Every structure is written in structure tokens, then in C-alpha cells.
Amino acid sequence: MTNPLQPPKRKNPILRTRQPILPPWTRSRVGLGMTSAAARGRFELQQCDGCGAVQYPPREMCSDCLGTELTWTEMSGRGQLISETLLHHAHDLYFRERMPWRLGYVKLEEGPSVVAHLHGDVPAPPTAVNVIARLDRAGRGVLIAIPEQEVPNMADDRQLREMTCDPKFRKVLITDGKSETGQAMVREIARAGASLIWVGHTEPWKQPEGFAELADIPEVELIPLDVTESRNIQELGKALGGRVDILINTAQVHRTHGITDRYGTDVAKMEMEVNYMGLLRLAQNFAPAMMSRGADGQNSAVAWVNILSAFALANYPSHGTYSASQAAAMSLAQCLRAEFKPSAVRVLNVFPGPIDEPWNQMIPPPKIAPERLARDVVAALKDGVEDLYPGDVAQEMYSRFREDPKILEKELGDG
């Protein structure tokens, strides 16, 4: 049985500093389909539209009938572990640092057999297992076989934790603790077992309901943080950048109106100043230090979370300039993800639909509650995904976006 994870020890400055090293990450273009699904927390394989066969590994045509119409389809994950091996030696630099490493061969219920990383609590073969898809440290989709039934300390498995960003025993910075979303995030991260939570706040005169209670949470330390002030962010980056394991950017300015029903550019500039330029300032001052700590074992920097909006996918005209600022932030976050890749720090972009908060009060339900959003973000960190669309509206928008972005644009334009 997996032993419960212990709080990480203070890093010994005399010992060799591990450099960020990635596992083998080259995939064919068709092979990236499994990575795309894993980035959303799904296990998908190719299924032939002609004969219905499911195949692995991914190919350009069906291995049974040679058909070329292949659809990525979600799998049940149920399977039978046929054989296993325990690696004690490896030529690859990434795995040499992490021996021994357990692998297995699993026959899936849908037909194909796959090679998967084995959770430490999976019994010896033959045995029933569940196969899940996760992103490895290189951001590529891999398969992991876990026990059929939940076991104690399941998330603490050494191999599984290599592919997740679980907040347990990690130090977390949340940039804005005064919004309803920020407060819910602080409470949920504390429940997830974070060892220290820095909570940013600005505008001392503004004391929203619930903010004062955050100081009573033992793990919380309140710090002045204003994403529009370059000097403030620079000083915090120097003081905390080398200690932050997970950064969650909840700072946002959200205003209604489009282009023609509001005169001037002041509000649009404020939205861009916080939603886009704020992210840029944070990235320039915190990302370099986090990148240098991508291989510190349990002390590693592991994730950067951006709370964006589903309106980044297509503009919602009644919230037009806000949608534009979210689209700009999404593009910037994709650049940050690419620059983080060599250091194995994951970028999680969150695209909720309308949040149940004051600036969305004129939007009819369904709306996602801040508490639900926070729970989904923590679950996504534990699953190690890259993109999250929490709530019914976000799921519907993403589905329509994948089907035809132009149709989604027209539907939002029609209100």
C-alpha cells in the first residue's frame, strides 16, 4: 500500500541541484490526439468509423480495414493487467533519476493492448485495472494503470505524483483574495493540504464580506499585491518567486458593455491593464524563478493557473471589451506554457462560463458558483490537466467551438 506523503524537507544547499530533464516527448502529429484528450482529462483512442475497431498506438489508417476515417473516442479505461516489469536501469536521463519504475501491459475492454505506467498499489497480474490518460512532465499524453478500487493515499503514489500538480504540502500564491472567486480558491486550496498560501490583496479601503476571515486560516499569509503596479510585482517576485510552487492568478477586471454603447477607452484599458498586462507582469517576475525550480523533487514548482473566461473562445458582445481582454490573456498564457515546457511547470488555463458574481447578475442561469469553480480547479491540478471548462455553459461553448467556431460566433452575436 502507498505510504502517505510526508511534508517535504528543506532543500539541502550542499547536495547536487537537479536540472529540469524531460521524459522522451516526440510524438507524431496523429499521436498528439491522445495528448490533446489528456490535456482535458480524458482517455481517448482512435476508433474506425468504418469497421468500429479501436486501435493503439495511433495511426493514420485503421489497422483492421485500412480505412482513413478515424474518430478520437473516449474509452472506459477498464482492462486486465496481463504482465508487468520493474525497471532498475535506463539510458534515458529522466528515468535514470527515478528508478525503479514500474510498467505493465494491459488488455483494454475495447480491444487493444497498451503499455502503461503502473500505480504502486496495482496487484501483480493477472488483475483488473483502470487505465487513465495523464500528461507527463514533458506535457505529452501517457497512460497510467491504477487500482480498480480506490485505495488509501492513492494520490500519493510516487509515479502518479510525477504527472500531477496536487497542492498537498505545496506553497501556493493566489493573486487576488478579495473577489468571491479568490476567496473560494483560498479555502479550497487550504482544504487540499497546501502548506502555505500567500493571498494577494489591494485597495485597503475595500473590505468585502468574507475577506477578513481568510486571515484565520492557519496556512494563509496576506500580502499586498497589485498586478497593475510593476514595482510591487518586481519586489514580490524577488522575495517569493523562488518559493512559489503553484501560482493561481485570480486577478480580473470584468465590466459589461460592448464597443458602441460605451464612450471612450478608459474601461477597456483597465480591463487590459489587469487581465492581460497583469498576467504579463506576473510572468516576467515569477516565471524565471519557478522555471529554475522545476526539478526540486517535492519542493518543485509545478503549476501556473490562469482563471480566464469561456468568452476568450468567442466574443460575447454585451461583454465585448472584457471578452477581448480574455482572448489576449489566453494567447499570452499559451506562450507562457511553451516557455515553461523545458522546466516541466504546467500551465492550467481555466475557461469558466459566467460566474455567479456581481458583474454577471444580468446574465440568466445557469451560472457557476465560485465554490464549484474552486473545487474544479483543485481537481484539475490533481489530475494534471492543461485546459479546464467548468460548468454547463463553458462545456457547451467549448463543444460548439470545436464543432465550428463560426457558428459559436454567430450564436453569441445573436445573444
Contents of the next structure:
Amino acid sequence: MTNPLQPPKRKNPILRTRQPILPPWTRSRVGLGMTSAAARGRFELQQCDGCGAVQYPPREMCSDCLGTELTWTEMSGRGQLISETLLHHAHDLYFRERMPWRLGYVKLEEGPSVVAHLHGDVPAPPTAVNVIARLDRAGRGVLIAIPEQEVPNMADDRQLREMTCDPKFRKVLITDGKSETGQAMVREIARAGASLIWVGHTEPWKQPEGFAELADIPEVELIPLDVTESRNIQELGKALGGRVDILINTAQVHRTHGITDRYGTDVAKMEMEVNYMGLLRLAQNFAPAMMSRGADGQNSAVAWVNILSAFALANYPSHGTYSASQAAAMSLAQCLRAEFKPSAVRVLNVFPGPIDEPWNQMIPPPKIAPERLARDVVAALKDGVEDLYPGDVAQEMYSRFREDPKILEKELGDG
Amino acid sequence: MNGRAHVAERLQQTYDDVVITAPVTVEYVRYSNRSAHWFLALALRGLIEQAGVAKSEIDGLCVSSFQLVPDTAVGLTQHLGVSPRWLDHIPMGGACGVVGLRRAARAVQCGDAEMVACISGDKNQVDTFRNLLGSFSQYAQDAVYPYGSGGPNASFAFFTDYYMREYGVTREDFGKLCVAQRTNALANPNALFKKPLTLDEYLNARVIADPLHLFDCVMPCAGGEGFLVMRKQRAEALGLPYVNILSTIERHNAFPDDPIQMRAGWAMDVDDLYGRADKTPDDVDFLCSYDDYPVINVMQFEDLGFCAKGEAGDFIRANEFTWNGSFPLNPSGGQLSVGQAGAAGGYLGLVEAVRQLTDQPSGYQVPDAKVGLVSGFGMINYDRGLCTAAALLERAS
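What would the structure be for the form predicted in complex with the partner chain, rather than the form predicted alone?
Every chain and every other molecule in the complex is listed next, the one we just looked at coming first.
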């Protein structure tokens, strides 16, 4: 049985901080298909369009009928553990530091047998298991066999926690706690067991409903934070950068203009200043310290969350300049993800559809409630996903984007 | 069908008077600064010295090596200064010895070459083995190495764990084989393991990949092996003792639908192997198995017809596996006690079998050895060994 995770002891400042090392990350191009699905929390394998045979490891042709049209298809995850080993010797540094390491060999219900990381609570073979796909610390999709049924403290398994970004006992910075999204995020992160939550706030003359009550949450510490103020962010980065385990950037400006309905650049500039430059300032001042703590024990620096918008994928003209700022922020976040790679800190980009808040007044439902968005973000951290499309609108938008970005552009252009 | 191949419809020609001769071993060392080319060159030099022929008389060359990259057999011809009219490169790991023999024997039989040098060799520096693992194959890179990077230890741990659970083979059974092979190795000056191994030491050795412990795992090293294939008349003219080839088999990617490897390609072709030689398992005087881990020995006992599937445990308990025992296994000590010199590990058993059948053993001589069975197993491409091969060899009367 997995022992429940304990609150971390105070760090001994004399000991060397363990440097981040990545597990082997080289994959073939076709092999990256599993990573693409795992980045969204899905376990997909290739299935032959011609004969339906499921293939693994990833390949270019169906090994049954030699068909070359293979479609990544979601798996049930059901399988039978056939054999296992507990590795005490590894050739790679990452695993060498984490010995012993449990592995299983699982026959999937859909056909193939897979080598998988094996959760500590799975009984000895033969036994039924549930296989899930997760991103490992190198950001590559891997398979993990977990108990068929939920067991106590399942998420605290040492190996599983290597693949996830669970906020439990971690220190979290939420950059704007005043917006409805920010407030919901603070409450949800507190529920997830974070040990300390820094909540940024700006414009002290504004006291939105619910904000004052955040201070009643014992883990919350309010801090003045303005992503448009370079010096403010610089100082906070120095003070907190080496302590933040998860940074959630909720700071956003959202106005509803296109190009011709409002002359001038002031609004667009403000959106860029917060949504794009704000992210850049935060990244420059917090990322380096977080990167150095990517393998700092049980409660290492682990994730950077950007609340973006599904309109980053394709422009929504009535929110045109906002969409553009989101596209810019998404692109920058991809850069951050690549620069974070050696540190094993994960970037989680969240692409909600319209959030149910005042600036989306004119958009018809469904709109995602801030509470639901916050719940989905925490679940995504626990699953270690990299791209989250929370709610029905975002899911649909993403599937339309995958199907044909040009059609999506035309549809959004129709209003 | 029982998974076995049809015998009658695929009658294979015998090898007529094509023979194997000149067993050569290039000294094994744990680590060496020398490249694979160096070991291959020494193997070839050993062959021409033993045969007493000029290098130019070698008109066929068959090469196996993991570490020859970026070269292949082609580049090697320039290194060695040979101009063969027949050239082959066999990238089949543990099956490369028998498969190389098959190719070479047909080349000689058909007149494509008169004298084929079959050589294998590999280097080993401290990081050679580790560097090989991550890029061993696309499947290994995508679907195995990222999982604990245990290399073959992890793969064979899965087979071993399965065999123990499913068929009741115990660690003591595996240990008995390892101890017997070590006993055999003690007379082989080339074996890297020089000390006797007791069953207690085997059982109490440190865990590597449970249920595998230290002495279950082959030790990578550097070294080389070689032999010559030619017609009997030529060998006699050169005064070389030789061995007859009774029959051979090979198979790749057998039983792909088995959920885990519990049998390998031999099980498809074993009837062919004995049928064409007109022999039975009872006629075999010793077995040179492919033995990088003891579980694969056990699989060979079953798949090569010495006992039924699932009965290897009883077979092990009923036999003695030393050179003078009831079932002599790897009389030179095998890879488990000699060391695994990369692709040369696929030659080790074949070269020793030729020695045994020509009274030039590396160490102990199996008494009255007339028929030897050599078996190869190679290339854990993803989750199972893909290449299998075997040859029945007979002492020349």
C-alpha cells in the first residue's frame, strides 16, 4: 500500500540541491504520436483503418495487413499484467537516481503487449490493471499500469508522482487572485492541499466580491503583484522564485474589439502588455530559479500554468485584438516549454472557451464557469497534462482545429 | 500444426561435403581501447595462420559486429585488405554464428566462394554497452529504453518472472545451470570468470532486475571469434580437422501473437532440424546453447526437444550439466562464464562445438562427443528475441 505523502521537511541549506536529469527522451517521429495524446491526458495507440488491428510500438505500417493508414485511437486501458520486475540497476542517470524502479509487462485488451511503469499497489501478476498514458519528466508520453480500482493514496505513488504535477504540499503562486477565475483557482488549489499559496493582487482600490474572503484561507498569503511593472516582478522573482513550485498565471486583460470598430492601439497595447509582455516578465524573472529546482526532492518545482484562451488557436474577430494577444502568449508559452525542458518543469497551457464573466456578456452559452475551469486545471496538474481544453466549447473548438484550421477560421469569421 | 513448420513441402538440400574448420578465438578482455575492427582483424589473422593459407586465398567473407559502425563488412574489406568475391554482413546478434554458417556453406556449395572466413568481434569500452542500448532499435528507443533503461536485464527479467510463475522453474534450477557452466569455464583460460561459483553465492548475489541476480546476467566484454567454411577436400589438403554440417534452421519473428515470449523460433523448425539430420534429441552429445541469461537456456531445452514445454524444471533436476555430466551444456563455460563479446557471443557456442568435435577444446573435452547441437538467439528488438537459429554438427568419421 502506498504510504500517504508527508509534508516536506524544511530543506537543509547545506546539502546540494539535486540537479534535474531527464529520462531518455529520444523518440522516432511516429513514436511521438503517443506523446501528443498523453500531453492531453489520453492513452492512444495506432489502429489500422483497413483491418482494425491495434499496433504497438508505434510504426509506419499495419503489421497485419501492411495498410499504411493508421489512426491514433483512444484505448480502454484495460489489460492483464503478465510479468513484472523490480529494477535495481539502470544504465541511465535519471533512473539510476530513482532505483529501485518497478516495471510491468501488460497484455492490453486491444491486443498488443506493452512495457509499462508499474504502480506500487498493483498486486503480483497475473492480475488485471489499468494502463494510462502520462508525460514523463522529459515531456514524453509513457505508459503506466495502475491498480484497476482506486486505492488509498494512489496519487502518492513514488513513480506515478514523477509523471504528475500534483499541488499537494507544494507552494503555488497565483498571479492574479482578484478575477473570478483567479479566486476560483485559489480556492481549488487550497482544496488540493497546497502548503502555501501566494495570491497576487493589483489595483488596491478595486475590491471585487469574494476577494476579501480569500485571506481567510490559512495557506493564502496576499502579495502586491502587477505583471505590467517590471521592477515589481523583478523583486518578486528574487524573493519567491526559488520557492515557487507551481506558478499559475491568471493575469489577463480581455476587451472586445476587432480592428475597425475601435480606432487606435491603446486597448490592444494594454492586452499585449498584460497577456503577452506580462507572461514574458514573469518568465524572465521566475523561470531561471524554478529551473534550478526541477528535481529538488519530493516537492520540486514542477509546473507553470498559463490560463490562455481557445481563441489563441484561431482568431475570433469580435474579440480580435484579444485573440491576437492570446496567440502571442501561446507562442511564447511554447518557447518557455522548450526552455524548461532540461529542468523537467512542465508548462500547462489552458485553452478555455469563453469564461462566464462580464467581458463575455455578449457571447451566448455554453460558457465555462470559473469554478469548473479551476477544477479542470487542478485535475490536469494531477494528471500531468501539457495542453488542456476545458469544457465543451474548448473541446469542440480543439477538435475543429485539429480537423481543419482553415474551416475553423472561416467559421469564427462568420461570427 | 502446433506452431510447427511443414517439413515435407520444404525439403532443403544437404550441405554435401561442405565443412567447418579452423576454430579461432581472439582473447577476451573486460575492457579494451581497441575497436571492433581490431578484434575482427585478429580473428581473420588467426584463421589464415591456423589454415596456413595466404590472405588472398580467402575469397568469401562473412562479418558480424555491433560496434563496426559507421562501417559495415564493405568498409572492413578495405581495412583488412581483402578482395572477396562473396561478402555478407549478418546483423543478427546471438543468431549470427549459425546464420553466418548457413550463408557461407551455401556459398561454398554453390561455388560462389571456395573458402569463406566467418568472423565476429566487438569492442568494449566502459560506456560502449550503455551507448548501444538507447539506439538499439526504433522499438527499443520508443517503447523500452524510456522505461527504467534496464537494457536486456529488464527484458529477460520479464521472461524469467513469467517462467517461474507459469512453469514453476526456481532460482535453484537456474542456479544449477550457472554453477555447472562455471565449473566448465574453470578449465578455459579464455573465460573471464576464473573462480568457482557455488549455488549459495548464486542465490545470494545482489539483485539486478528482480528476479534476476548478478550471476544471471551475462557480462559484456571485448573479443572475437571465427571459423572457416570450405569443402572437405580442401580442408583435408590443408591438413585441417573439420566438422560436418548435418542440418541447420533459422527463423525470425516467430509466434508474434504470443502475449509474452515463452517459446522462440526453434519450436517452429525443430522437426526440420532433426528430421533432415536423421537424428533425435537423444543423439545429441552436448548442447552449445545461447546463454546470456539462464532462462533462455531453459527455453532452448524445451524448444529444441529435450523436454516438453513447462517441464524444464524437472529436466534440470534430473540432469547434470557439467562437461562430464548427463547433459553437457556449454563445455567452454558459455557466455555466462566466458563473457559476451557483442556479436561474438553469437559465435561462441559454434566455435566451441567445432573445437569439441575436433578434439581441440577450450577447456574440458566432452567424452565421446560425436554430435553437437549449436543454438543461437538474438535481437531483443522490442519485447522478445527475434532471431533464432540452430545447427546439428557431427564429428568427421
